[in-house]
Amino acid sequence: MSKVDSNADVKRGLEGVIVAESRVCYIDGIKGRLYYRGYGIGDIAKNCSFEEAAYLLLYSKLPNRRALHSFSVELRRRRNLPQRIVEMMRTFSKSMTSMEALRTAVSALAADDPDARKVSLEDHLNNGISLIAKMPTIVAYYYRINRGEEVVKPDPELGHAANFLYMMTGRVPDKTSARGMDMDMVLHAEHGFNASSFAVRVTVSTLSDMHSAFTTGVGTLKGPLHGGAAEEVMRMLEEIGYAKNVDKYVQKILAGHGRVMGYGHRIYKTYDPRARVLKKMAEEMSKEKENMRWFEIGERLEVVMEREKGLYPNVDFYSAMVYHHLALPIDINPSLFAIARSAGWVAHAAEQYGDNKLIRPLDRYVGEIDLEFIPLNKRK
């Protein structure tokens, strides 16, 4: 009996390991900068709709008016779900979460798409655009079905973000709400080799199809360490209640070696640039809704967390406030993340396929070898 001796360095969670070159996204975690295809996130969030940001991610350039119109029309044309998928969702258990329903429906959509199993670059983009268009419909339909309400069909006159809110509520959103949803989608659309985008690339590297890649992405994003943080942030804010309770709450959490949700990030060592943008939107919406309670808690938390831990809010922190002001239920927050990140998934899938090599890392085996085999009749 012996063990394998290896001096190979192990990077748990692939932390700090560069596994590929990419032109999709650049993150400077030290300086707190984020770029989509070379364009700063501040400029993108201020000036672009989700459709425009998605086009940039998929086609590596900003669209002109004609290209943006054509792309937007194509997304709107593909929003509807096959009736079979809608009826399938009606059979789901009431206990099924929004992400579980999304994962199942995305996978099932492959049966209704004659091109689903095709894996050329053109097919990846084509199927990816269809999935980007349909994911908001899936989430909104299941939300209403789960509540015993009739689904609200997509409105071809509304943009991607506004239409989602319309399908959720049955009401055309006001301009501030539509812009808040749109901006949140833009800011969540892409973020480098995050867990779900990397999982999508692993799936595509096997020459699997886009529906399989998206199913992988949704399943990965479902985990609370990746896509569930905004949901936990809102629960935390509700527990704190008021700004005057922040100091005592943080002291209690830190004393118990717990985590204050929405603070700190694996990559950013300073203020998350997406959080800066969403903080302004959260403040604007708080004033318009005449409810500054959550924003005041947020401002006090920033002061206390920087003082106590040197940590800053990440994108999930102020996203939670935006979702609250949009009257979106807490438990669908991870699905909102998935709807937006779908654009990044398609961009990464296309890039992976364009210069593909099967992703197959090594591990360092630390178990025993050369064990004596004992026949079944002699085992105790």
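Take the two forms, find the largest set of C-alpha atoms that superpose within 1.5 Å, and that set is the rigid core. Numbering follows the first chain given and starts at 1. Computed from a predicted structure; not experimentally measured. What changes on going to the form predicted together with coenzyme A:
After superposition on the rigid core, the Cα atom of E372 is displaced by 2 Å or more between these two forms.
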Second form
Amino acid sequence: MSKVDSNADVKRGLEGVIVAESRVCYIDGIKGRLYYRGYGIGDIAKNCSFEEAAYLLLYSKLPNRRALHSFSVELRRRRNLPQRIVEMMRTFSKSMTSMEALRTAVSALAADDPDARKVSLEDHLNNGISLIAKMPTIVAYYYRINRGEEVVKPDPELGHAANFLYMMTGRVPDKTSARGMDMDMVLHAEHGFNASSFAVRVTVSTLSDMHSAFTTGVGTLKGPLHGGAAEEVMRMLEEIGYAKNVDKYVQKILAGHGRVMGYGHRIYKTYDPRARVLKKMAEEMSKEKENMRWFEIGERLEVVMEREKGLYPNVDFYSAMVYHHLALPIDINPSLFAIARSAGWVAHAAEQYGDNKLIRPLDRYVGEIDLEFIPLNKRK
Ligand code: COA
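Would you generate the structure of this protein in the form predicted together with coenzyme A, following the form predicted alone above?
Next comes the full complex, this chain leading.
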């Protein structure tokens, strides 16, 4: 028996490692700035619909009126799910979560799509657009099926965000709600080499197809350190209850080396610019609904977390409040993240494919080698 140790430098969690050149997104984690294809997130959040931001991410330029119209029409045209997928979702165990149903349905969609196995830049964009269009339908359908309700078919008159709320509730949303959902989707659409987008790139780098990449993406986004935090935030706010309990709660979590959900970020060492926009929206919605309880907890948490850990809220923190005011159920929060991030996944998949090199890092082996082999019948 002997040991090998190459003494190579290990970057745990790939922290600080630059793995590719990219033109999709720029993040300045020190100054708290974010750009999609060179455009500041403030301008995009204020002016763009999800469709417009998705077009920008996919085609690297802002659409003119005609291009935006045909892109929106294309998304609307592809919203419907094959009946077989709807039937399949009816057979899912009631205990299946929204993200688990989404992961399974996204994968199963490949079976009914003759283009799904095709792999070229054009195919990636084509299949990606189909998946962006269908993900809201999957989430809304499964939500209703799981509650024993009839599904609400997509309405081609409504935009991407408004249609999602319509399929969830069966009611056409008011303008404020539709815009709130839309802006939230825009802010979640892309964020550089985050874990799920990187996972998508790894899958595409093997020359696998887009449905496989999306299945990887949903599976990776599901974890509580990534998209799953969106669900945990609202549960945490409920546990805290009122602003007066914040200090005690944080002390308890930090003493147990736990995590305050919706706080901290691998890249941002300052306030997440998306959280800034969402905070404003959460405040407006809280005032409109005359319910400041969650927002007051948020304000106190900001003070305590900055003081205790030097940490700031990330995108998931205030978005959880926005979802609450939109009357969306807590357990679909990570799926809302996935619906929006789908645009970024397609942009990254296309970029990876366009200049592909198999992603295959190395590890530093610290185990043993040259062990004496013991036959099965002699092992204790
Ligand atoms: N609550 C309490 N402490 C936190 C924290 C949080 N939300 N986020 C980071 N920390 C602390 C860690 O305990 C660690 O402290 P220590 O050095 O005293 O041990 C330090 O900050 C570094 O944490 P680490 O996990 O190494 O940083 P990271 O870059 O790998 O983590 C996240 C980034 C997002 C995974 C992390 O901030 C986190 O778990 N946040 C909560 C989950 C969340 O909101 N995820 C959504 C991200 S958009």
